[in-house]
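This document starts with one chain, in the form predicted alone, laid out as structure tokens.
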Amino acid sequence: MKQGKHNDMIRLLLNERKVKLSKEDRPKIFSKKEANKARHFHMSFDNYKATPLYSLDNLSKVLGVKKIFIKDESNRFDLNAFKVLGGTYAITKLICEKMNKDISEVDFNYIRKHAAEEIGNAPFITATDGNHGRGIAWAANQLGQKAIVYLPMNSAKRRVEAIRETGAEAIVTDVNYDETVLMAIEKAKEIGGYMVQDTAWEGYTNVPTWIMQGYTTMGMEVIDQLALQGYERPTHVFLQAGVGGMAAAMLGLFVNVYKDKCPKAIIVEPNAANCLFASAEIDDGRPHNVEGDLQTIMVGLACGVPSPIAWPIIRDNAEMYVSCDDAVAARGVRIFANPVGDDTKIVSGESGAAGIGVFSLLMGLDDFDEVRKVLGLDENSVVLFFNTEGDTDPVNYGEIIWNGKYRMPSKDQC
């Protein structure tokens, strides 16, 4: 597929391995029944409120589609990202397993009351780029438990502070994210803590599966919110991916709910950490790692090792893979922050804005005519995005918005 003049900014790869799943082949871990369990559990929180689904009607006109919907997770549970959905659900499932209870039998207040007697003083331990760790730290604090959170080198000061404000111990390492995960694993073994990680490896699949199931709460909210606005389903969904957990959870849920009418899914990653794109490019059907320092402003996506749980779902169901430069994500941040007409202003971090940055270029440049035709993006398209985080690094957010940091090159330079 021709990539156009902006191929240094955006790389595109059509998924040749997409298959039509039978009812039996749809991922049962993301069935509507399992998603409803997660949603009902989250609804038991005192401060539960469905996050908004915004329709950016003026931007839709500018970019030539019927509708653009944004699921805005920037204030979930008064935090700054969606990740808390997975962390709280996984920790509760872990405790329920010790109590021989199904999560449908309990609510968060019940778990809060009984957590200490079930797990004692052993801390929850995780590695994070910021958002997942803050969710684990917040959940531990709510349960009166301890948390130890490891962060990779060059983690933003504000992200570290936000974790410590919950009472958790935050340790910044001098290695990248994937190596930081290994350090957290060793710590958990050393002190007998509970590892609560959002990626999987051999022998460690239950917790990351539960985390992904927790994410489906926002997917169930979207399905209901779209229906209330008169839309049966989106035609396209842009899903940003690190290890692939959120993307696979949403795609797995949509495959189960929408069946043969599942929206076309476009997977978005940073050039510096595009393990899913690289896996698809190698094209042997297996997940593959990417190495290096994984440095990108899309820190929530700075992962070099695909989740073995997420990869098969993405491989079998995604329409296209996109790998993009940091400037594309920064463009998305500015688009959300500077609404067209009376569209809603959205405060988004770099990872949350990557999809709209990519989409704006696909729809706005003649170079991508062929891509639009292949994807069926036109005036009848209803396109869904997930803003998975707010300004979790306010310093960098300010640099992008006020000072134009990470600018797109001019057309003549592309």
Ligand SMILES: Cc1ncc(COP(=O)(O)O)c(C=O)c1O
Second form
Amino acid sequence: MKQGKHNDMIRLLLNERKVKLSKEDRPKIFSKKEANKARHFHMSFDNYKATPLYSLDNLSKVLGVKKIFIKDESNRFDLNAFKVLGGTYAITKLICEKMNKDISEVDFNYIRKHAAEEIGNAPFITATDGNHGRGIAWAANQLGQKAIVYLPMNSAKRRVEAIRETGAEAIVTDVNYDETVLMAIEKAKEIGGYMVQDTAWEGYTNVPTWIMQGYTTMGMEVIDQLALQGYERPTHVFLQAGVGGMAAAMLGLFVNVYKDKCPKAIIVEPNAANCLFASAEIDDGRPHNVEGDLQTIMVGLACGVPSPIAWPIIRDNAEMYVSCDDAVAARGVRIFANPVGDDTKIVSGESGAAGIGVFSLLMGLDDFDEVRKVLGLDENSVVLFFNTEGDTDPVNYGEIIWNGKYRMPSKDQC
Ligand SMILES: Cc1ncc(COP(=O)(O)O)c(C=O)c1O
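Same protein, different condition: the form predicted alone was shown, now please give the form predicted in complex with the named molecule.
All chains and molecules follow, beginning with the one already shown.
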């Protein structure tokens, strides 16, 4: 099975470029040592607390696997998504570079005191679907600095408000995410601000690398939390992707920590913005863009340009690419919100729930018999998910839960 449509809702592509990495080839930027630095830094925040890892035991029985674990980022630092891990780490690395210090020598309070004298009053500038920008705006506020955040057309009111509430300037453009990034770059050049973007391009790799390193705090927490529950490692991990930064950071860390026993990674994207899937489909080993308005309810994943830092890590290590319809993510939102038996209820936004939506169909429909075999998904599987956001657009969340919006066609349900 190389590729299959199988179902109107889901397209699958087995990654035939996966390689067995030698020790030297494991991505050093996500070594355990680097990840420990990020975690150590985040632990210095006043409101640091590891986010919970829940085991959904009743759901795992229903879906036919041994364990379903969900790392719930919906309340990271009292914000609504994991993204702040990246923004805070990158901004601090930027300041440390100016101070000629290693980040392991400072903590967040120290940076708070010294930020202004190092970087003056030049603002941090970024483009965002919502979550990254909120993280940058929060970090800037904590440091007493200014942030200017650009959002693409049709951004949800609540996502814009959440950014403004931190004192940042939020500008909604009339173009898609990728073009909004270009506008932010122009602005940063024009006024001499610090561009803090979560994707990379030629000549701009430090900040996005630091952002991805910041994400590894959640990966390090998961590794410890699984071990505490007696699990040496998950057998499978579902990683949703926009530019691929989060997926590559988790995968890069897992390859370093679990080595030859790295879990099989399934990369999940929306049909409307499946740039990693499209890159794998073109199959020349290089990243490729997808264009269009990128409209999807999985707003955090609505990116058409893969990060060139993330792509090679995903290409070399992922097991499978999945591209899915909005109805699949909405199904995931409802699955998390309606726990089986006494499982924990998870409030998950559309981008956070895409993985469980896909998984529920892979396990439940006869169409996917062969896929389950290829992936080795069975009663011995220990499957890990990341709920990367809460209800960041509460209006759409309500539409999905209360009004059953974005229903699966009945022929594809299970
Ligand atoms: C909630 C959520 N999940 C996942 C992602 C994907 O992250 P990346 O763009 O690094 O692939 C994002 C990105 O904004 C997000 O907001």
